[in-house]
Amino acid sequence: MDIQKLVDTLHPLERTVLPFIKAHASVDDLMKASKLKEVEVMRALQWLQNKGVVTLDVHESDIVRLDVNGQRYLKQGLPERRFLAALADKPLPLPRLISKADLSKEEANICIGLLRQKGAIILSKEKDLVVSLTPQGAKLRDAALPEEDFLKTEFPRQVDALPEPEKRLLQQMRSRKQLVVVEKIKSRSVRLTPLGQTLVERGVGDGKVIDALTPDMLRSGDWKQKRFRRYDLTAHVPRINGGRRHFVEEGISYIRRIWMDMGFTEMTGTLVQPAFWNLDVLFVPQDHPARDMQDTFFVEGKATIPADVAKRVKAAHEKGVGGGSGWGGEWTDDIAKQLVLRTHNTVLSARTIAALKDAPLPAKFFAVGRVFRNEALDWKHLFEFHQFEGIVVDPDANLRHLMFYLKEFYSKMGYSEVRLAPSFFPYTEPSFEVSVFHPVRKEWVELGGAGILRPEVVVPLLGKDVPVLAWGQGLERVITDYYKMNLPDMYSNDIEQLRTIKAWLR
């Protein structure tokens, strides 16, 4: 390495600290010698370490210092010292002893335990508990206690440097309330590398280098005679995390763009919906398990529902449409007027179809939004998640069209193979589970449902039977593979994850 170029890159703080390192290995000593603040010394050392001039070593050690009670006992005397002193003349009832020694009940109990263990006192029961001093106690009273000697030493102290008897004593003292406290501390030391030794021997020059031009230098032309510090383009700099959207929102934006590029119009709506639009118009029977508290979040209050559509929905449920028999039984407004957090975005599809009326066909719509299910949180289930939804209202639509739209979408999500497996949903016939072939795991993965809406759904809403292609998938299940994570991890709010996760680049 060119030593002169290295010298030219040194910051004024590095130039100040470097000459002292050979004689001062600790950060504290360097602060005293250089008369710089700790943050300035540490900054200089980190820069020098990045240049390979020094090596910073961090050592962890335990220190012991006096806690609140330890400081108080150093001035007032240990409780056991005051306990023994109070018994100097004669045995005393415990209440009088506590008062004379100025002890709390907790301190008195500790003294009794410690002194009985040492054979210093005996207890006898009269009207009150009476405490008497033994010959061994008299000796303790007149001698210095090991704990007293320990408290009088200079703190803080390195635990590793304590003699073995004091280490054992420390373990006993740590069991007492706020007497001593042991803390783990980090000490830092610095040493020169061979490159650093060469640099120190050569010297860092007079340090008369400048970091920036000033207006005065430009006006006077003095900059021509100045020596500028070289920029070190290899120096480590802190990582800067720019602002960005949540990665789930990035995925939503990408999916939204796919459907818009395919000519679809976005549907929107509120999170709270009447059960009428969320379930009834979709030909979900009013006694269906999906309406139970176990599957749906209900909201207090009652909704208003359109009487004309409700009349047609009632007929579809009770009598059927186009030759169907319906569900039978009696359909009631009260159940339909319940408010729920929407359980799927098909509620938006239903409202959109009802609003088409005499609009020209074909028409294509999509939605991406939050939905809610009353489910237990686990590695593959969330109680609040996003769902993307699509419908195509077209008199000429068929299953080949449905497959085209799904294959086109999933190919843009990185899946080239899509298949439909027969399934059941109350509001589509035929109904399918949508699966894609995972290119890495080499297996079929189920992602959602699709089908053609039943006449019992379309006729009450649109007034005529027109084929309506429909599909709905959980968004998180589609994008988890891209981010290589489980569902709950997507909303852990891990700041480091949010800063460093890869962007959506498909």
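Throughout, rigid core stands for the largest set of C-alpha atoms superposing within 1.5 Å between the two forms. Given the structure is predicted, the values throughout are model-derived calculations rather than measurements. Positions refer to the first chain, counted from 1. Compared with the form predicted in complex with its partner chain:
When two forms of a protein are overlaid on their rigid core, residues whose CA moves 2 Å or more are considered shifted, and residue 57 is one of them between the two forms. With the core held fixed, the Cα of residue 216 is displaced between the two forms by 2 Å or more. In a rigid-core overlay of the protein, residue 48 has its C-alpha displaced by at least 2 Å between the two forms.
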Given for the second form:
Amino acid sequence: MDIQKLVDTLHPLERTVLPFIKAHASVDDLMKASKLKEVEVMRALQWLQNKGVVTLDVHESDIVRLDVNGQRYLKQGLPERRFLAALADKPLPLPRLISKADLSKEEANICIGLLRQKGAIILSKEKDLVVSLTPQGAKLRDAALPEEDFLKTEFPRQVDALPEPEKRLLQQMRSRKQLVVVEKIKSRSVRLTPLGQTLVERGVGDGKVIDALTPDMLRSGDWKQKRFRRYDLTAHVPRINGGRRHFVEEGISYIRRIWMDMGFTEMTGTLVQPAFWNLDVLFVPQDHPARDMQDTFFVEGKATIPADVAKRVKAAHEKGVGGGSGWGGEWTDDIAKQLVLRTHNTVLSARTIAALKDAPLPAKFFAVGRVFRNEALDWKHLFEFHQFEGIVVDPDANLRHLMFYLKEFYSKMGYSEVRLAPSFFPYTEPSFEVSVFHPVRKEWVELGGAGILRPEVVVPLLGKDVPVLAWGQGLERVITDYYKMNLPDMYSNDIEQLRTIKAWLR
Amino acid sequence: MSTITLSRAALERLVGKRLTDEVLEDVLVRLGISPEGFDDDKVTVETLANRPDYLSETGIARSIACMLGVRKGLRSYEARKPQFKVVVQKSVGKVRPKTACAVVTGITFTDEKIKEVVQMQEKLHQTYCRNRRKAAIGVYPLEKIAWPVSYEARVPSEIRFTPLESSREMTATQILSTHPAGQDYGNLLQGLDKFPIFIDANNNVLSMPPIINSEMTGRVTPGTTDVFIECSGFDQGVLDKLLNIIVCSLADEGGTIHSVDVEYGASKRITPDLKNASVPFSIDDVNRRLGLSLKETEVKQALAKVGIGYSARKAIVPPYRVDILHAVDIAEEIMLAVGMDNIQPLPSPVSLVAVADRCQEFKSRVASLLVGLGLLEISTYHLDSLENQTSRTNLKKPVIQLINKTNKEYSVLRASMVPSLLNVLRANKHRDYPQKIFCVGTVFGKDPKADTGISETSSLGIAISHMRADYTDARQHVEYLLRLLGIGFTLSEAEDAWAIEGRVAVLSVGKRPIATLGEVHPQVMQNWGLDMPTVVVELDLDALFDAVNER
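Counterpart to the form predicted alone, namely the form predicted in complex with its partner chain:
Let's see the whole complex now, leading with the same chain.
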């Protein structure tokens, strides 16, 4: 590599550190010499290593330092020193000795054990235990103890570097309470590579490298005499996070646009609905399982329902419309006035049709919004999710148009094949499950329901029987499929997920 | 929907043809029955709720045979003149007032056949009978019964018999408390002074509907050939249909149907009623609905494929069908016969100009502006826990509760966005700060003027959390938003217990307060286990939308 080019890439931190690395240096030394912080030195060394200028080595080693008692004894003297000193020349009863030497009971016991082992004291039983000094003990009292010498050395010390006698001494001292601590530490050192040698010999600073362009330089034109530091253009840069819409909202925006492109007007409505609009006007019998507590969320309170529509709905349930039979049995207001969290957006279609009255037909509507089912959260179920819904109110509409709308929609969602399989819903006739052929999984995937609303639904709402094409589908399945995620992850609101998930690119 | 497992051998015997997997799968799909899996012995399918007649081998075989052309058209069923009588006593009037009964003779019951009939009975109980709430079925060996049978209600302590799967006689009260069926279905008799029973001329109890049969007179065993069948409940129409499904099924197995006189005091009914229904329909209407142009002969052929007769613009519908409520249902039958593969999409000529909901559009615009400030949108549930919406966040707003609280964590409608925001921050304590999030959703309150009595307001929540988050942050974000929307506002000191006093403001447009912004109170932070200073804005988007429109 061109050495000049290399020099031009050096960051100010690298320039500061490099001259202090002779052949070999520890990070600690470099910090002292360069007066830089540890992170700065480390960053510089990391960059230099990336450029092949130095090699970083990490060693693990044991060091010893004084613990709390060690530090205390360094000032006060070791307990055994105080013990010997207090004994002076004449024997003393143990209690007096302990108080004179200012020892704890524990320390006294250690001293007795230790000094007896060394043959320095004798214990005799009189009224109290009496301690007297042996000649050996007198010698000890006047000489320095090896432990004392050790405590006085400069810490921390590398355990590996201790002379053999001190190593043995350390072993003994480690068994005493909080005297010394031995710890593992990582120490880092750095070596110059041959390239580094060349670089150091050549010198790195000629003061003519611009690190950052400043307004002053631009005004003065100083930069003309200088060179710009060259960057490592491939080096890692920290990630930034931006603001963005939730990925489900991105999907919803796309789906709204598809329906609007096809000329559908948007419907909205409340999340809490009278059972009347959510179920009864849709010809769902009053003993249908959708009314069970385990299927639908019921909300405290009681709805008011429009008497005229209710009368017609009652007749449709009990006696049918247009020569039909209805469900039979009795239809009651009370059940219709229960409040539910809407279980499908077909409730919005029902309200829209009821509001159409004498509006010109045909008319087309869609909605995208939340719906609720009384489910436990698990891998396959959410209790709150999104559905889109569409209706076409058109005297000339038929099943083949329904197939057309669904095919158009799903092809824009990335599924080119759509299949309708006969199914059953109380409010449509015929009724279908809508499946698409999954281009990757190579299988049919069931996505939603569709059909043509029954006269028992349309007549009470609109006053006449007009074909109403209708469909509805959960969004979560297409969205999880697009993002290849699991259902429970959709609304976990993990900020990391929201910051990094790919954009909706359909 | 119901999943049932059928014997493939029985199915093929009843169809009268061997069926390859391919043929079987294809014909089931055409009939609207989802094949869930087959092997050589078993066929598992999912049937639709409107076809309780598909809950047995016989019902499905009947349709397969028609669709494949093995047998064509309407199959008629007849019942012999009644030789048996069931007397319905006044005492059942308030308890379980109706019944429909029949006798079927000449069937050889084997273990296999008993299993098939029991499965049909159980599946009918679960679905069409709404877990026996609406109706219940009893099947008894005819030979054990002394005629006439009485249907009556008695005080529970005076009802004594040995129930199925038991070795000793019990009173009705004991059956409800100790017998498994009594424990499962006893709630259906709750609160009644008297319980209904079928009892024969020898004073032997046949059963106590809708709970259990008697072991002595109510157990069909291999070798039984003749059976008495009763359906009891509340709606004569439902019971008649239910009985038809069962007797037609047994007739397909080779049985002979006999009527039963059912006496209600002075009036007498003869059940079952196996007359076909005649449903007038217009071929034009069918063609209009399906987008087809079938001629009368084609319609007739199509109906024959689904077991329905045709005569002079009328569909002749067999007695086991419960799903033909209206002429429109005939259209679907014809569609099944034609086959979905033979119906192609047709572009609609309708061209209309779409109109987006303006408030939805407005919300999207607000969201885009906030995204420009580097805020991340979250998506939260409208259901929350009562604790989050009250004590944990120190909120005092009235909270609307669910009646069925399956999960305490999601048992109320949120009254405030603040807990939703704090909940997300709590789940993200390990993620990089600063964290700046926003959420658009509905908050709920009381509103006597709404048809639900509940107000629903679009709310915008913003939370900003980092080392030095303070009121200024909140203020800057709201000011930016309102500046770009061209809305002037005033600020005044607010009292909101989730925030630090003196560091929370209410923002008003004109006289209408539309937002609260402030620093989250340390006690609330502690309640939520949060340790990074946080500011929150809660803004009424509907009010802001009004302000934009009034400007």
